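The data below hold one chain only, encoded as structure tokens and taken in the form predicted on its own.
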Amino acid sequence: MNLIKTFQKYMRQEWLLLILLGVLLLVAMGFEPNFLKAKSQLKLSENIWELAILCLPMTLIIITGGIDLSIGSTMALATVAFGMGFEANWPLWACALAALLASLAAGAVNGALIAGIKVHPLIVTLATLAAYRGIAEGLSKGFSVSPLPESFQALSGSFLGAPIAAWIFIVLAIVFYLFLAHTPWGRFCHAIGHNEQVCRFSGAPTSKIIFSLYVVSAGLAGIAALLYSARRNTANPEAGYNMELDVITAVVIGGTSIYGGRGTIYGTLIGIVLIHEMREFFNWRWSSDELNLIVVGSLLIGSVLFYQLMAPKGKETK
């Protein structure tokens, strides 16, 4: 019993993730040394930035005890809005604005239903997952718009040796870290996750916070949609398909409690890197999507079990 208490005191999920990441990189170094070369890692990083950006608001949402299953569909909606503007010969800035406005409107609908009418976020975002994807497919009739102008594709280029998307993510990650760790609203996010009703009675603007988080989540889905379109050189209604699953997996593996009340941005960053490196290494070594799914699923289950073990008695569930 004392051993378990000591383990609970000193071992955090983030530390365990760093150990797993280190083991993975050592295995990769032994079997595929080329995988860890800077040139290879830079090329492979092209696949991570939209996912990483979406993980930031998802961390805050899950900390509050919520969830957003509609982010992938919101990406599709924003992508289609951009493509329709482009086909109508709008200026690129107007196309991008249309994409962002479409995504923000989608987030406002989610936020109004969840924070205003108090419908459970799982029900709301499950419904809008289907609705937004259906709207995107209906407006586009299933057709993608391509090619896109070279000036827009420049968004997928690099700056100071790193992808532009990486710089966008770094800035956003710093902002989200400071918000969560050093602002009253960030502390309220944890309080809402522990007990929303008590937090509301204490005078915290819980409805405003929850509404804002879903709007921000959708807005970043719009930014991710623009990055995706620039990288793929197409405005495709299939953008973001199943993206929500990878995002939630990375956030939960990163130590954010599915019960709410606990989570960190740096834990999410570790989760993103671990999932990314594992997927890319398995594809590099074995080209096996099935193995990827098995390992990711095992990590997700293991992270939940780890939280249950580490949680103080009586705190395993909300």
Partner chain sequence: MSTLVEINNIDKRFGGVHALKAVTFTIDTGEIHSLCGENGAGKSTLIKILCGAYIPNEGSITIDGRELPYGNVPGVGQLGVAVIHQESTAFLDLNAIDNVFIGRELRTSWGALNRKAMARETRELLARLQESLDIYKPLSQMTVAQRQMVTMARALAQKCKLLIMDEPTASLSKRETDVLFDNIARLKAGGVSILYVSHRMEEIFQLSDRVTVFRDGEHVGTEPIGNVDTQKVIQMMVGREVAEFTKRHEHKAHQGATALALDNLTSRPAFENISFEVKAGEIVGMAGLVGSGRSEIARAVFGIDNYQSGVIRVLGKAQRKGNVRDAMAAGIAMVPEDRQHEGLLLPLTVSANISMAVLQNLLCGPFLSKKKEGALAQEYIEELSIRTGSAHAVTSTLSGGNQQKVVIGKWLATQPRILILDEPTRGVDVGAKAEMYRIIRELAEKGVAIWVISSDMPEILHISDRILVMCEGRLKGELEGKSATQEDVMRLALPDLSEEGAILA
Contents of the next structure:
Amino acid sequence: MNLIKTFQKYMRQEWLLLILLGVLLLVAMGFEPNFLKAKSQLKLSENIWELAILCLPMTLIIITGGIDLSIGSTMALATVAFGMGFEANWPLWACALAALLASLAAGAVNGALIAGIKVHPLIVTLATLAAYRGIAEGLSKGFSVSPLPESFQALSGSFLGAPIAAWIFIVLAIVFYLFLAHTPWGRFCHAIGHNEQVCRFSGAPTSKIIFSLYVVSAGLAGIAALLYSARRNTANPEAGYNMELDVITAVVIGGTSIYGGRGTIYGTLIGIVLIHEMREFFNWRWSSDELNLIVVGSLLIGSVLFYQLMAPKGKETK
Amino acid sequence: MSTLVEINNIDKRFGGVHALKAVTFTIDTGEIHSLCGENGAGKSTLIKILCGAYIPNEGSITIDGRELPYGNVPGVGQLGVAVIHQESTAFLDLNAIDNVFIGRELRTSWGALNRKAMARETRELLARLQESLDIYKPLSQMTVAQRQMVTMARALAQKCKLLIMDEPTASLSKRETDVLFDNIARLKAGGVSILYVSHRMEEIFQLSDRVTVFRDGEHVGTEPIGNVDTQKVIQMMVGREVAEFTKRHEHKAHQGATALALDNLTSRPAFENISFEVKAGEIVGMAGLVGSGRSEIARAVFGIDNYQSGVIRVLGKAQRKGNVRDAMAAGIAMVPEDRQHEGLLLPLTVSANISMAVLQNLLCGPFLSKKKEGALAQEYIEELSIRTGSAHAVTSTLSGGNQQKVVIGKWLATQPRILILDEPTRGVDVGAKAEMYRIIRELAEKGVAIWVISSDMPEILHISDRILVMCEGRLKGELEGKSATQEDVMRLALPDLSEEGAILA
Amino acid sequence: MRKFILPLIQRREIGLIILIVLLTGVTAYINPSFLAVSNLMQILNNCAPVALISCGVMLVIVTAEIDISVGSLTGLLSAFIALLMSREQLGWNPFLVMLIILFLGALMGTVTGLLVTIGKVPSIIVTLGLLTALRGAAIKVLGGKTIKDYPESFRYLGTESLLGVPISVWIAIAAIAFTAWLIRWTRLGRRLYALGSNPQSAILLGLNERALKCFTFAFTGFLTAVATILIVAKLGNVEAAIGKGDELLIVTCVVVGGVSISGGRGQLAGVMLAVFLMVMIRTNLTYLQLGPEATKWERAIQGLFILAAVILDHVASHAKPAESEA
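Show the same protein again, this time as the form predicted together with the partner chain rather than the form predicted on its own.
Time for the whole complex; same chain goes first.
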């Protein structure tokens, strides 16, 4: 009994996740000694960065009590905008700009509906999830553009021994961390998650903050779309399919409360690493994609369940 | 009279907190029994035990000689105990029938709902309360008073013997309150006992047969109402003489320039052609019935709501419409009516709440300085003597009065020139009230223009230099704070003079 | 007169009917063959599985929870049907297999409900996790194959008609009637609305929150199993992608149908009309003769329509209080 109480007192979901991660890595090392080597890890990390980048704004959005289900479709929209520009023989920078503008516009629509006319974010982004993907399919008529020029594929290359995408992520992660933990707007994000009205009555520009979050989320989806296209050497409307679910899973596993108000960037980082390592290990050992789905889904439920059962009563409220 | 409820040595602990200490008293059949005490005195705990939500650690409660099934809400209901809670416990999306019958629906012999019988019975119950409303309309489309009638109908339907009412008049207008009191009298005549919990002394004296006072979880005494007066009851509640409340506040009128001026402000249907001024160093009280448009004016001035026409001037400068940040920049601060939903973030720390409105002043480069934030919080914790473990305590652990001080601290931190207080002492106990008045007076002496909205008549009379009275969206009159009486204010606040006779009598 | 008309306009059902009539009119004008009875039956047949699952999800949303795992549950259950019933596989008795599937559906729903109520995991998290995990399980069970060859007696459920109306439509009608009865004429139904409307009071009145919520999830699981049986019987083959994306369509139908996402409010009639409208939009696109290009725009049109519906709904429902006060 005392043990449980002590446990509850010092337990934070982040610690639990770190322990879980440690156990996983130990097991992995036992089974597959090569798995943990830096070289293999670097190789495995190739396809995590888009997801990781999108987790950052999603953490903020979920902290404010919102959700963005449309990021995967926004990626598709950006990819198609890029591909269309490319087909029309635009210069590469103009194609990239088109992709970014398309994604920012998508984010502005989300933001305007959510912050402006106050429709529930789940409903708005559920609708735009379908709409953006549909527009991407319609514009591209379902075809992908491939191959892309060498100069663009350079985006998937390395810089100082790490992928460029990784550097982008690291810079963004630091910016998001400082923003959330050490600026007034970051404080307001938590406050909005608890009670938007109090925030507004305190003079916080709540609508502006919420609007910006959805625009930033979409903008980063645009960047993720470029990274994705460069890596795959193709611009197709299937980009980012189901991305939103993976991203939300990582963020929630990282300890962000789906009801808003609670969450940290470092928690999300641990969530990303945990999901990534678990996936890659299962892939490495059993080379099976479907096992991954099962494991990630169960991990999401299991981690929150464990936290809820262990947390002191009344800590998680609606 | 026979005894209906016997409360015997009830003891309740929550962890280290001793909420009720061996409480013993009785309630007679057909009696209106008032229960008083400051916040945290144990009233709510007792109510929750009586309605079956909590299980007492020791002691017993019997109703008609039968022991209460502790912790079993439906079981308690069957014994004839019904509760009308302070917050609305009605189902706003459901209609009156469902609200009356949910949890104990009538069924036909083959198991389906007997909708006809339920509709008929609901109509009858409401007729007993002299209320005729559309029973198929969802409660969300009714007034607060109508919802309360539905809740009372529910209590009647349960054939209740003991009806517990927890601050039922908190958000009712005077007229609605009178209708409620008529109904309480009718219930009493029908042999129902009522346990009436309220902070409002005049109601307690108007209604009750006996009054029981709690202090710090202890039963101080139970007296027939004829044996005590307001002074005595307050003294029992706080354990000392409180002179504050009868003495009129003598304000040294060193008033300055006009700080806030409203010119023909209109926002139909809430209010129309409102013009008044508040000078620096002046305390202006605004009285009126609930729903007379007072809070709406305050919200418009603070930039929360828009308005149709008119001008708001701060120190002579016209303000932009509907912009909180502009209002704050002009030096306006508002302590809103609903502390929990509009004023505070209960899960955050005291210091986070105090610094909420002035974060931009606590920067160090682009980042928040924890040091400056802590210093600011400490300053206001000391200035307002907020009782909290530390600046980093979670706000929800504070008492109501101290939470209210945190809200005031949050707004004082913005260094306001004009402070609007909407119901500053609602749900605050007597001791904390006196302190709140002291704080308000000190602010006025420092030259802050203060505009207090309150439904608490003694409070308005006690604190104001000038009293504005609102009635149905219009400014009906202005009274001198020193000489005004409750009757003067009431006469202006009531909508139709021809109907008021009964109410003032 | 005004007093009589206003509530009518504010009713969600009226708006949906107007939209359906408009859409029918436009399509029939462009392509008169749209009005054929057989086509109507086709649309209804397509509606059946969506309508079935929507009945369940609606009740879940009425209690202020959500279930977005139904599409993946369809996938997993169809994989089980394939494995157990197909003559290429185990070839069990179809009747027995159906019983097992119905049981599994209800069981899965109950587990979801228990995780939400006893485990206190938010339903969006539980069902999001299941959305992923169950799809993985479906792929695992099928092992990448497409499984065909089911007994004729089973296929009849999806292909045959009774009195000119497809059997699956009859089954859906039965389920809708049952749900309508449940909502209007039973204690359970009223209590679900009470729970969604004001959970604290509902619990204080002694309503059993856990049992009520578990029921809605189990009911959804059961109806999903029924829908899966109809889908497989109609298609005649099972692959791992069955039901993919259905959860979004269904939640959309429920919301467009006027059920409040925060619980306590919404009518079954509205939801069913929304189901009909959504399925009709999909079907109509082929009748509008917009050419092969148009099919590529199908999802965009659907998506934009959903977006428009959501915005209109929001604007309409927020205009209400002002009108009732005036």
